[in-house]
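Take a look at this single chain, the form predicted alone, given in structure tokens.
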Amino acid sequence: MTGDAYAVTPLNRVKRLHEKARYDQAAVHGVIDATPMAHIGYAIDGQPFATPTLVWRQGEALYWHGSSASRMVRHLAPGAPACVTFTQLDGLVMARSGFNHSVLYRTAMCFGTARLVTDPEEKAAQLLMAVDRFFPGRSAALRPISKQETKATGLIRLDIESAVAKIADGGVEDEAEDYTHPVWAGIIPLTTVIGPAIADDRLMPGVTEPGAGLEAYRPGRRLDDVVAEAAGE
């Protein structure tokens, strides 16, 4: 990375629609911080895998966890190249031809070497962050993590070595001769919106409000906005 941008290399260079590429740190981090779910790409004996899981960022490090016995954790534990991909789908672009139909999106691809976190203090802190990153302060209200749970959980860290964001936020782009074709064209916006909380039917007496890190998760708010705000706390 040079300054506040990731160096453009054959690994992260966008060739198709290169004008949508963003290599600056702010753009890449912006997509990551608004997107809790990512896909972890890696290969085992030539077989590619893409595992969906929650991922959170701490500076230039990405973290995620899984069962210590899982294929992903066991493969990445000693150190292995991985690609972490984040995607936000923001809209459907309806054109006057099938060829020009498209979508509005924000994506980020991060490359680096993933490996198991073995430092006890780092692991303990990040297992708390797995909750607090998305629900600030909630871990303090929860039953503490047990030793067995910590042992059964593998924590993976990837230091971002290369990255790129690709953002499509334009409108309909039809061929000049197609603008006289009599079919509706435009954009259908898409958002993930938070709905009303549904209480567990075995709550302790007197526990009536979500609270404990969930204050921002109000019905009607956009999930990407709430998650991005939590990243700044």
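In place of the form predicted alone, output the structure of the form predicted in complex with a further copy of the same chain.
Just the single chain follows, nothing else.
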């Protein structure tokens, strides 16, 4: 990494639609922080996997967790190369030719070595962060984590060694000669929105509001906005 950008190498260089590539940390972090779920790319004995899971960022470290007994956690525990990809689908681009149909999206691909976190303090702090990063302050209101739960959970960390964001946020781009073709062209926008909270039917008397960490999750709001805000708290 040089300054506030990731070095451009054969690993992260974007060739196709390279004008959409962003190597600065601000762009990469922006996509990560707005996207709660990522796909972890890894390979076991040559068999590739892409596994979805919640991922959160602390500086240049990405964290996720899983059952200590899971295939992914056991494979990554001793240290293994991984690719963590965050993707938001923002729209459908309807062009005048099939070739120029595309989608609006934001994606960040992060590369590095994933490994199990064994330091007890780091693990304890990040198991709280797994909640607080998305719902600031909520962990303090919960029943505390037990030793058994901590043991049953594998926490994985990947320090970002290389990364690239690709952001397609433009409009229709047709070939010059196609603009006379009489077909509708334009954008179908897509947004992931929060719905009205559904209370569990066994709440204790007097517990009526979602409360700490959930104030921002109001019906109709965009998930990416709320999750990015929470990352900044």
